[in-house]
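Single chain ahead, by itself, as structure tokens, in the form predicted on its own.
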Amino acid sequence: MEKVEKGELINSGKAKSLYKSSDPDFYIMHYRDDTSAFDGVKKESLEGKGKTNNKFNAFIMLILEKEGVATHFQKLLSDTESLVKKLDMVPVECVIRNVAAGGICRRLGLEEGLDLDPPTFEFFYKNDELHDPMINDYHIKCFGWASDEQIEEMKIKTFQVNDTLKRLFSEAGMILVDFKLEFGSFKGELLLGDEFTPDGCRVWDSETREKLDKDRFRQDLGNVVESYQTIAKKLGIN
């Protein structure tokens, strides 16, 4: 592939910006130092976060590719930018929970830390204004967000990701508590899109159960980027 040039800004989310590239099939994803919680109510800029998440995501995406999960990730372009395939995104988040934390505890009155066996799978409609409400297969089909085949494929791929990453984190002395994934279509193929970073998953230390993820920002625990870097170091990310 020839060198790609950055084009106009497509959109700017809570922590990333997406730009056109000189290749119409690809976008340039820029990871900013911004972080937010509670649908953007709480915001802050944390030095080094963009660089950490960009490299973290590249590492995870390449591992998933080796395990047979096709992703939109193409290559790193710089410390804070990656080249990704241009996807037609499904407006749905796929969430797997291995341990009870966050929203499921509030909804069902569960104690945080309860092991979930088997892991639970949930769909959420990606919409900040509506606070990402939980939905099911029928909503997705009714509103044309994805086909029956895509719904099933998203479930299968999400569980495949869970099997791979739960083992990876466990071998590094950590618990993959939960995570969210997003998918999109590229030339008829459903690919894993967006990102996999500590912004979109919960990770605890296996022995102490110390929180190492974005909950440190949500709960004012401090050392957010340092904890992200701790996860990266344990996984062998340089």
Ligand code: TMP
Second form
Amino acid sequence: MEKVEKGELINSGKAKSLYKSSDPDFYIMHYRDDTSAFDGVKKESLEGKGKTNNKFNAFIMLILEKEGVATHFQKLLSDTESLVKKLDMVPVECVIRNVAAGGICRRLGLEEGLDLDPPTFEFFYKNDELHDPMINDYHIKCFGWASDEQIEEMKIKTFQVNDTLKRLFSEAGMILVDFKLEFGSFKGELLLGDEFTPDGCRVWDSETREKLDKDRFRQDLGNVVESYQTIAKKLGIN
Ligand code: TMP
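Follow the form predicted on its own with the form predicted in complex with thymidine-5'-phosphate, if you could.
All chains and molecules follow, beginning with the one already shown.
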């Protein structure tokens, strides 16, 4: 592939911006320092987060690719930018929980830290104004957001990601509590899109159960980017 040039801004999300590239099949994903929680209600710029997450995501996507989960990630372009395949996104979030925290505790009155074995799987409709409501397969089918086959594929791939990453984090002394994935199609193939970073998962230290992910920002625990870097260091990302 020739040197890619950055084109016009396509979409600016809460933490990342997407630009056209000189190749119509690829976009440039820019990881910003902006951090948001509670559907954009709490916002802050945290110096170094964009760079940390860009590198973190590249590391995880390459591992997943090796494990047979096809992703949109192509290559790192700069400290804060990655080249990705242009996906037609399915507007749903796929969440697996190994341990109860966050939404499921509020919804079902569970105590944080309860082991969920087997893990749970949930779909959410990606819509900030509606606060990402929980949905099921039938809503996805009814509104034409994905086919039966894609729904099954999203579930299978999300569990495959869980198996791989649960082991990876555990071997590095951490618990993968839960995470969120998004998928999209590229030339008829369903690929993992968006990102896998501490912004979209919960990770605790196995010994101390200290929270190392975006809950540090949500709950004002401090040292947000430093904790993301702690996770990266434990995983051997440099
Ligand atoms: P929840 O406990 O708030 O439902 O979140 C479950 C997981 O999904 C957690 O790791 C955070 C992640 N998540 C996102 O990345 N983006 C979102 O918009 C939401 C609601 C959750």
